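In structure tokens, one chain follows: the form predicted on its own.
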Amino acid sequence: MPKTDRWNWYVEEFAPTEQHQHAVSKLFFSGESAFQQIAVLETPVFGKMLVLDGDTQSSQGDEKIYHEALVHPALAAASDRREVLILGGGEGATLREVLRCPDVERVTMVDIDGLVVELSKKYLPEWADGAFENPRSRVIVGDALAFMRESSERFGVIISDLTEPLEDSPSNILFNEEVFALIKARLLEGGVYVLQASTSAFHNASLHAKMARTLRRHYRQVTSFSHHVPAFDTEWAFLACSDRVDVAALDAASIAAYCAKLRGESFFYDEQTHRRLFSLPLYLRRMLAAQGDTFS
């Protein structure tokens, strides 16, 4: 971290020519697990932050934008919400949002990095807000790929809250045709698979488009949606996949009825936000329609 007379700085490098700098007011933890580098720190603007391999994962100030967007459109559209599977999600905020829906009878979370889970419990308890201790939660520290191969359980909603599939990421092996087929085999007929799907600004949406093109081989409906996440300093994208339901076409009355069920107060998601999430800019629609690379 570079140092000035007043601040230490956390520098997130997006590319060799692009950086975002955060002044660090407190460093809670900096170290390495068996899988990745981990830092938990605090900044004056965004509050506490979780950083993995030098990339911001979530911030206290705006994590609900990301986590409500990832969870609630899929849950609102699903016909069966009783059993939900989360792949990744170590800080517990995705788990928290799923548990806000009273229709969910059990949510299984599988994350490979137990140190991230423990550090989140210790330093970021607001993220989970008691979700780890909820009797409807089943938290497994282990390999999500092994879990899906060894289990015959099926889920009405599967949520992938994994890090991006970069070459040095522990989640890289979970982004290929074999794994996508395995995920679908764990999804109930007509269920919804939703995943965080990288950046979607005009200059950095190529990986997102590659994910979308690959998933179209597996699902009749593959729909992109996105929103700006301030702590990420870019537009962030998601994909909703199903053979039966077009999550983008969910009507306002159904979304309002779903939101009325949720426990606690939402920060970001409702029927108006849903429309905005799925109203993509022209450049992104063109990229998604174009031919290009896929995962093998």
Second form
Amino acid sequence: MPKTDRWNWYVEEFAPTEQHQHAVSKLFFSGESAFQQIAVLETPVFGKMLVLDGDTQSSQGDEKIYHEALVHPALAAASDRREVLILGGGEGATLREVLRCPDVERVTMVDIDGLVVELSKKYLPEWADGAFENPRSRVIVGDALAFMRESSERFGVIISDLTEPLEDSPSNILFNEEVFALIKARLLEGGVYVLQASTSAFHNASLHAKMARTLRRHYRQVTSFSHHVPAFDTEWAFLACSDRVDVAALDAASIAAYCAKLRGESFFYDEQTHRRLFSLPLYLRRMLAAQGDTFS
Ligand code: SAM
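Given the form predicted on its own, state the structure of the form predicted in complex with ligand SAM.
What follows is the entire complex, opening with the chain shown before.
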């Protein structure tokens, strides 16, 4: 193991009393956009990483776990995959995963921060892997809220790949009843809305449970799923919402048929992984069933 005094450290603070430290082998960029603090760095274990406002967004080593989990269960379950909308998604890896599905005719990505997109193109091209230049991609630099208010388009799948709604984050305005209703209005009848929904680790799942409780007011099916993401150092959770399909109950044959048509090779997602993603521990099922805080 390297001696610790040889390294500079990126310290991710989960809470005032909890931290994860990554040794930094290279710093590509550190600065501030109009919306957030941005760092692109490299660590010996996870490779390159994007960090926004001190939070790890994704790492070269394990971004496929996060992005395949975010995209494929929802796309596999959706009955109409022709038009897909991504809210946020800066690095372009969510775009890349959506484009792997040949049924998708067009995918629109709306990210507020043009600098995150430019830095991702420059330093993290493996994430998008050409997705920004794909003729089926429409990339809009702008506020996702403004896009949804101004657009009358409807989508079979909406994917929210936004930063966590912390107080000073530009995504904070996107977590309230009005916006959840707006998202539903942009969804085709019976379509699927999926979002990255914070950690579901037992000691810190209150934000996840709050999102689930709020979304249950808008959709008949709101299903939590999760997997450990090593660079995040925690179990990471997602929510799949629909009035028509129960993403958790998707049968193995349908998942296999969906996976067979994806272009390129998957790293993480298949029928077995689907079962594992949707098999939740008792404590989490209890938390999700309990009454509590909601977004207003
Ligand atoms: N994997 C991530 C995580 O763990 O939080 C999320 C990935 S992605 C980098 C988050 C993106 O959401 C950022 O690029 C950020 O610019 C974008 N974003 C935040 N607020 C937004 C808003 N109001 N409209 C559009 N994009 C927004």
